[in-house]
Structures are given as C-alpha cells and as structure tokens.
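We begin with a single chain expressed as structure tokens, specifically the form predicted on its own.
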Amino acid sequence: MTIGIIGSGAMGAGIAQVVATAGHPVRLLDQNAVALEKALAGIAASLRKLAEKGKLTPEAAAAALTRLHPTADMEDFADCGLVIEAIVEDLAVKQQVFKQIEGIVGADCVLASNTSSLSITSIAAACQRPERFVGIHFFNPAPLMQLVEIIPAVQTRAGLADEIKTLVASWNKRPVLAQDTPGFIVNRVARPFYGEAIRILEEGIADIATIDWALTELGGFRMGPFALMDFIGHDVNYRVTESVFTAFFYDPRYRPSFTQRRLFEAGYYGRKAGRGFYNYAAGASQPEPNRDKTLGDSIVQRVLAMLINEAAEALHLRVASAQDLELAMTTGVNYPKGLLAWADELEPATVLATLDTLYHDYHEDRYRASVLLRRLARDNQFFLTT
C-alpha cells in the first residue's frame, strides 16, 4: 500500500521514516522544496546512523531510502491507500486540505490526522465520506518512539481504528485506541505532572531542582517536570495544557498557570531558546536541590496521587482500556510504571486519602477523586486483577 504523508516538518518526516521502513512506498507531500529537500537529508541521515548502530541493516536503510517520493502536487496522492496529515494544528487549516484530498484519492482511502490537540469528529465533520477518517497520532521523534494512539472519530466506520492499530503494529510500533477526548490519553492523563509541579513551586513548598530532584531521584521518573517542560519547549507545552484547559469547557484539573504562561509570553520556550525554567546559558549556573527525603516524598506523593486520579477518571469514563492506559504512559511518556499498577501498588485507599486531604485544604475541584478510586479505595480492591 502507498502511504501519502502531508507536511514535511519533524513529524511529517519522521512518520515518513517509519512507513519507508516497514516497506511501503511513501509520497511525501511540501509545497516548500527547502523543507523537502531539508526533510529527506533529515531521513537520510536518521536511516544512516540505524545503520551504524546496527539497528537497521546497510540494505534495509537503502531500501528504505528509494521508497519516498517528495512531491509538490497532491495529485500524486491519487494511488494512496492511506493518506496521514502533519501539518500546523489549526483546524481551519486541516479541514481545507481533507477536502482537497477527497477529490483526488480513491474511494477506499483512508483518511487520518496526526493531531495531538484537535477533535477527530471536527476534522472528520469537513469530509463528504467521514467514516474512513481516523486519528493516528504518532510522538515524536515518531522513528524512536514506539506509541501510537489510534483515536476513531464519531463518524469512523465500525472496525477501521482496529485495522488502523493492526496496520501500526506492523510498522513496529506499540499502538493503544483512545476516544476522541481532549488530549487523548497520553496528554490528558500527563497534565497533573506538570500542572501540580508548578503548583507546588508557586506556593514556595520546594523550588524547581528540588521538585526534579524528587521526582526523578525518588519518584523514577526519568525527567523532572521542569525539565521536560523545557525540553518539550514552552510554546508546545503551555498551549496543549491551554487547548485541554478549553477543550474541557475549563474543568479547575487543567488550569493552566500563570507561571508557565509568562514564560511563554517572554519567549523563554526552554532549552531551545537558552532559557525556560532554568538557564541553558554557557556557563550559567544551575540551582542545586533540597535533597531532603521527608519533603521529596511529600512531592513525589503529591503529584503521584494527581497523576493516578486522571488516569483512574480516564478509565472510569472509558477513554481507553487499563491495558492501554498503561502501554501508553509507560511507553509514550516514560513513566516507570503504569499508573494503575501505581495505585495497586500503594492501594486505592492510600491514595485516595492523599487527594481527600488537598482537597479539604484546598477546597478546590482540582482535588476531587474519581469516583472510580473512590469505590475501590471503598471496597478494598483494585484497578488491575491479579
């Protein structure tokens, strides 16, 4: 099957990659010639170092190499099984190109979209024949990365997001179905990692070192979350936690911050910029942690007891499977655990007692437990059997 890929910026490249890969023919679409000719050097030399690494054999990097097409004319999607849209996330703009592409590919044509922010149904909605449009939506660097959420739209034929996530399985990848909610899973469950993070510093209970420090050091994550805000880069992080905060008609569980937001106001964006929450300068100085347990458990239990409510609230409302739930924070995000084992782990009971104290401090609807865990935590059992 031919694969048609729009844009050519890092995920349109890197999806392109993938499916060159796993042996299909790809049609890889810019109307900027720079940022093709940018986008395949990028393949090119990603293909090169697999090769070196071993990862990829010298023949199969070649191989790959000759099955993508850079073109300038849609009309060259004409023969695409499948056709994956990577370009800006406005939904104006996706939902222009969708019908462009209708009037060129073949009646059985699957149509998809790699947006991490937008609703399937809406992009799907601009369709003549939404029922073969689907969400796939790859994590970049998408050749690294092995999650992929398959979101089906409320117009996707019944059985095409199950063939979409077969089909992504043959590409080597890890792929997990989620309902079109804001965020998905990944970026919906996430957001207490950073937004409780930032609450903790703005209220002066711990600084940025010392709330990685614990997080890391003590919680197994592999990133603070200062850093990987910084990493990730504010003008990506703060609006996705923005469009969840509008997308769930400003639910208090994904309020943006203040803080964040005056960093991305200042256009200190992170380590691309030089400066986010910490200062990438040559030479800079980097703040060194309070590396005080007793506080570091307090933050680690904090933000853990946040981080297993909304993936306990996600399942209770059936965003996605605990199976999937799990493959896709331990996958897409790195989490040393899935977060309903977390919660076995440390029993419902005890976390629920976590988030009932904030709350009764707080009095704030951030802090409301699902009524998931609180039935659990109730009746004495647990998200997963065992």
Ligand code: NAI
Contents of the next structure:
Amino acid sequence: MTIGIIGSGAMGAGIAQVVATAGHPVRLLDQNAVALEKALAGIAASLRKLAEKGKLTPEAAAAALTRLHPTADMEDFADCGLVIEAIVEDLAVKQQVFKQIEGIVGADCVLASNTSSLSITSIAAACQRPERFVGIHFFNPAPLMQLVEIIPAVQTRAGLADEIKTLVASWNKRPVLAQDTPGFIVNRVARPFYGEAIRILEEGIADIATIDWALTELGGFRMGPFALMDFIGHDVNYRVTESVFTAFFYDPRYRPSFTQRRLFEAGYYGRKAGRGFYNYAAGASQPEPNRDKTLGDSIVQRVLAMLINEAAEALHLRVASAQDLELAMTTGVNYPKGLLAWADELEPATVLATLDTLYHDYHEDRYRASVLLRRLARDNQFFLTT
Ligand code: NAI
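Take the protein just shown as the form predicted on its own and give its structure as the form predicted in complex with the ligand.
Zooming out: every chain and molecule, the one shown earlier first.
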C-alpha cells in the first residue's frame, strides 16, 4: 500500500522513515521545498546511522530510501491507501488540506492526522467521508519512539481503528487505542509531572535541582521534570499545557502555571534557547540539589499521587484500557513503571491518603481524587487485578 505523508517537518519526516522502512512506497509532500529537501537529507542520514549501528542492514536502508518519493504536487497522492497529515497545528489549515486531499484520493483511502492537541472529530468534520478518518499520533522522534496512539473520531467507521492498529503494529510499533479526548493518553496523564513539580517549586518547598534529583534518583524517572521541560522546550510544553487546559473546559486539574508562562513569554524556551529553568550557557554554574531523603520522598509521593490519579481517572472515563495506559506511559514517556502497577504496589489506599491530605490542606479541585481510586481503596482492591 502506498502511503502519503503531508508535512515533512520533524514528525512527517520521521513517519515517512518509519513507513518506508516497513516497506511502503511513500509520497512525501511539503509546501516548503527547503523543508522537503532537509527532510530527505535527514532521513538518509538517519538510515545511514541505523545501518552503521547494525540496527538495519545496508540493503534495507538503501531500499527504504528508494521507496521515498518527495513531491510538491498533491495529485501524486491519487494511488495512496493511507494519507497521514503532519502539518502545522491549525484546525482550519488541516481541514482545508483534507478537503483538497479528498478530491484526489480514492474512496477507500484512509485519512489520518498526527495532531497532538486538536480533536480528531473536529478535523474529520471537514471531510466528505469522515468515516474513513482516524488519528494516528506518533511521538518524537518517530523512528525511535515505539508508542503510537490510535484515536477514532466520533465519525470513524467501526473496525477502522483496529485495522490501523494492526497496520501500525506491523511497522514494529506499539499501538494503543485512545478516546478522542484532550491530550489522548500521554499528553493528558503526564501533565502533573510538570504541573505539580512547578507547584512545589512555586510554593518554595524545594528548588528545581532538588525536585529533579528526587524524581530521578528516588522516583526512578529518566529525567527530572525541569530538565525534561527544558529539553522539550517551553514553547512546545507550555502550549500543550495550555491547550489541554482549554480543551478540558478549564478543569483546574490542568491549569498552567505563571512560572512556565513567564519563561515562555521571555523566550526562555530551554535547552535550544540556552536558557530555561536551567542556564545552558557555557560555564554557567548549575544548582546543587538538597539531597535530603525525607524531603525527596515527599516530593516523589506528591507528584506520583497526582500522576496515578490522572491514570485512574483516564481508566475510569474509558479513555483507554488499563493495559494501553500502562504501555503508553512506559513507552511514550519512558516511565519506570506503569502508573496503575505503581499504584497497586503502593496500594490504592496510600495514594488516596496522599491526595486527600492535599485536598484537605488546599481545598483545591486540583487535588480531587478519582472516584475509581477511592472505590478501590475502600474495597481494598487493585487496579490490575480487578
Ligand atoms: P514542523 O513545523 O516541524 O513541520 C510542519 C511541516 O508542515 C513544515 O515543514 C511545513 O512547511 C509543512 N506545512 C505546513 N502547512 C502545510 C500545508 N498546508 N501543506 C503542506 N505542508 C505544510 O511540525 P511538527 O513538529 O512536525 O508537527 C507536525 C504535526 O505533528 C502537528 O500537528 C503537531 O501537533 C504534531 N505532533 C508533533 C510532535 C512533536 O513533538 N513535534 C509530536 C506528535 C505530534
């Protein structure tokens, strides 16, 4: 099956590499000729590196390259069985592009968007045949990240999401099914990792170095929240936080922080800007953590309780299955454990007690416990064995 990719930026280029490596002829389109050229050079370099590392045979790398056909003409999508869009995150522009694509592709061609923050349903609504529309959400960098979230729109025909799941699994990826709700799985459930860490900072409980130390050294997370936000970039991370908050009809659980908003406004985007929470200028001194284990443990306990609560609520509201929630957080953001398994290990009653203490202290809706967590704690049950 020929696959069309529209948009050859960070995501489109990565997705093109994935599907070309999996054996599909690919049409890669971008309105910007320079971006297209850059994407091809990037894919070639990436394939070469994989071959050098022995992850791909030189023949397979060369074959993948020959399957890639860059184009500036959408008419070249006429023979595609699937088109994946990865252009600018703008609903009107995406809708316009799909209208155009529908005039070219066959009636059976599946249409997909890689959007992170728009509803799949809202993009599908612009299509004449919205029943063939689905979300296929890759993670950056697409060739390395195993997780892919598959999101059926309200209009998507029954069975299509499962067919796409099977297809994506054949690309050596780990697909999960998610409901079309803001942030899908990962960008929803991970919010407190950033938000609660910032809250702890704002309250003066601990500084960035200490919070990062606690969550990596004691919590087992691969990167601390401040180092990670700086790495992702506050332009991206702040925008996602804001869009999830807005899309949740301003649920206070997802409220962005002024601290990150100011970094965003200042252009202190993180690593790429040389400055974010940390200073990346050559020779800049780095803050030392306070390695007090009691303090560190309470930071981990608080952030983790908030993360588990998000996972519990996502499960309760059927955003995804327990199995997919676990897979999403361990492969999409490399959490050391699935959050539900983690909750079981700590025991739901203990996690609930942490949240209820916070709720009692603050009287903020932000700390309200999921009813599922509350029920499991009450009945002395567990997430993964009930
Ligand atoms: P990007 O800015 O790197 O690339 C977008 C590309 O689309 C550019 O090369 C641009 O020239 C092209 N483009 C824009 N409008 C177009 C049009 N009308 N027709 C043809 N080409 C057009 O953006 P990136 O980061 O690759 O994101 C693309 C999509 O993927 C967005 O919807 C984003 O939300 C989503 N996404 C991004 C992730 C990330 O970490 N960057 C992760 C997962 C999803």
